[in-house]
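Below, in structure tokens: the form predicted on its own, a single chain.
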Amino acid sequence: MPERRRIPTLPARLTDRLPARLAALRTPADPGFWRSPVRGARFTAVLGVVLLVGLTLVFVTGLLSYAAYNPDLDPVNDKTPAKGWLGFYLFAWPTGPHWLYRLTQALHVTVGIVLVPVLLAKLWSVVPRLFALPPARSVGHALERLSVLLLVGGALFQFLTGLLNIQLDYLFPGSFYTLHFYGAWVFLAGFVTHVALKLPQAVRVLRSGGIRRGEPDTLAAPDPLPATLSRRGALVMVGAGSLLLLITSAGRSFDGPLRRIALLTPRGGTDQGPGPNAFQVNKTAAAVRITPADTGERWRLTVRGPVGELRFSRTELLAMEQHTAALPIACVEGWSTSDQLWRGVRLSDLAALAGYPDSPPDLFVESLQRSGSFRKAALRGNQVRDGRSLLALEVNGAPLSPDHGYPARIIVPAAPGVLNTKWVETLTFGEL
């Protein structure tokens, strides 16, 4: 008979322990899987209150930023088609104070960046609940879980797209404006629902210093590991991370030492060099394929209105009455310049030449640029009528540089930078 092969077996001691070891294995759905001693209701409540204040500010300033683009000047400025009733808050964006957009967008971006460590810490503190079973124990619990899904997904999407836009300039599979706009409303739905459900509990926990006696702390680990960091220490670490991001990003809205230490954001951390045109540039002439031939002696500004079509050389524009305005450039990415001294022809004076001497209407502006967004933009009548709104020919006592829009550019108080069109070719006053 052939010899039967002997099947190797595990040692008896190991086989005796195997069921116990398998039984000891835990899944994320088991509360015992999470053993950090830092998690707890009070820790989460503190982070939640900070996010409540911060995210509310980010959302409101985001709506203001969207309104500043005058997106209901269809189809020129509208980047979110079919917005419908979600555009209920749109209004004629004001021109004063002249630093308004510089302030609101700096707050929007800077507060968003500073909240990143807080958001990550808050998500970490509640991650055990994301795996809790059963998924829904009641209608109220199901609503809470849905709000968490919208809140977490919306927050991560908004922060990710916002940070990528700041750093990489519109590298998205679609319009950043559309994605960010609708993502904000999805986030808000989860945010409002979650706040309504959880704020009373968070306030109670903060007032009492913890969970009520006899009430379980469902966020605390039932079998915590030995503590290496206190909850207060963890909050200090989160705060230190936010402070570091504030120091290394907020300065891009200021000149001097603060801008030089804004190392984590574009238009910060570098010296722009000497000269009257030495301030931040969003897009260069080369990037949008503007050549010297486009802006040379053959360049003419075309002005359209009821009187027909008028054409002006740069020399003829310089011969008109010149006005000055001290205005900043402020970008949707959160960076801005200090006030620069612009000199040129008032838009209202050009409107009068076009046939609107008394009440200038909306204005449609076209640029020479051959690529990139906002080659065309629209301004409201209130922006055209402001005496500080110029077709600028000079800045800080010198002709515009090619990167700052030579031979002529728009400059309007409190407007987003992209509406201050550079390399202007055509101005059309009247119905868009």
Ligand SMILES: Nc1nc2c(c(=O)[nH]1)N[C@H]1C(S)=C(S)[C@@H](COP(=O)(O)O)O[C@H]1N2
Second form
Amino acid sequence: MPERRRIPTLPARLTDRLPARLAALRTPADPGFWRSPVRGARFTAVLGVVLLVGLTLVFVTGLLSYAAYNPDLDPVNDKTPAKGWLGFYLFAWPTGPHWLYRLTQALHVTVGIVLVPVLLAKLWSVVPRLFALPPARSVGHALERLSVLLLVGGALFQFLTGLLNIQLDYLFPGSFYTLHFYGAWVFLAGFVTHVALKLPQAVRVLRSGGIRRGEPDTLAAPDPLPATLSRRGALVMVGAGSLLLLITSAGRSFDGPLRRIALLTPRGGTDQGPGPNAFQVNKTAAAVRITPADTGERWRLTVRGPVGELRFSRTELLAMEQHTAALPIACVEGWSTSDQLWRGVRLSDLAALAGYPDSPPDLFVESLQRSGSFRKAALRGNQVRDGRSLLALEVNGAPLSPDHGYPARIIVPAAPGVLNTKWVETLTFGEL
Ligand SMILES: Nc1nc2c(c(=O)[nH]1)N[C@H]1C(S)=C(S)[C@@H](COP(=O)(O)O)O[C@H]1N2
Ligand SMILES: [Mo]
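Output the form predicted in complex with the ligand next; the form predicted on its own has already been displayed.
What follows is the entire complex, opening with the chain shown before.
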């Protein structure tokens, strides 16, 4: 048997005449093809347990991120109307603590980024298995391999779409939610099956410090090359890669020196300069073609509700009772600002003017922005009701800058940035 393994495909007569090097050619289906001395059950088990914990956190915070977006509020927020029972867990996202989304989304994105080296190392450690022949030895084995396909395909797809969405300015506006949402459930199916099948083995390997005596380590190379790096050294390198990613990305959620070293943060997040409006901007006014003419003297806010349609100038809004709230902007991309001091009119006061004096209903917000995503968003009654939810006119003691949404923007505690619509033009209360 070992002989056949060494020369799997070529007939002996032919190989006799070929140079020895060529005769020793192996296909990836041959275990002897894979010769790194680093592969082995323990190496894989360590990475597997790290991924089990890390990916569980990423999955759960991902589900929360989706719920926070109010995806069940038609007609604008719902990018996955066919989700059916996959939306079973959706709930009214709370407005407190006010840093809730800042925390959950920073965990989702930062832990996801930090796990990239671990995921790649784990895939590398088991890659000989992907080529093993025959493809399936039994029905059980076939199902196991199918689950690995869902797992590997799902994980790569989720990491890729997530990273592209963060770094490449919404490569797929609108469709990102759909892709990343369904991808998550495909990944989960593979993940749960794989963990159920492999966790006992990983725990055994880690407990006993290795494979049981007499049992072969089927992940180790049968014919390894001389080692240039120990297994422990390889794990340290994976950890160092993760640490580097952590240092260059975690700062996107903090101020001070940490933000300055967050080199992987998109949208110029590292240096915002001085001034009351000097905190991170997602899309600038220029980028979405908002001109001073749109936001100048002629601008009016339209408020719709049971009383009909009301119109307010910025001066009239400033003459209403003003309230302040210290709230962050926390983007789906994982970056967030520290608390900024917003000042403006309570959404619940505007709801009262529109004809809902007691219990504010859901709210549909439209921006004067004419193209691109995030021009519209729906807020739930519980968000409108919170006294810190404002139609902000000022921030940190100064009028909003054009880039932060002048003449008026929404700010809601604990909500994802996408719901904090800038350059607001129309508020429609009730009847979403
Ligand atoms: N009209 C409009 N509002 C918008 C956006 C947009 O593109 N257009 N982007 C949203 C997103 S994704 C975020 S994270 C916040 C960012 O607010 P900031 O640029 O003031 O930090 O604004 C939100 N409001
Ligand atoms: Mo965002």
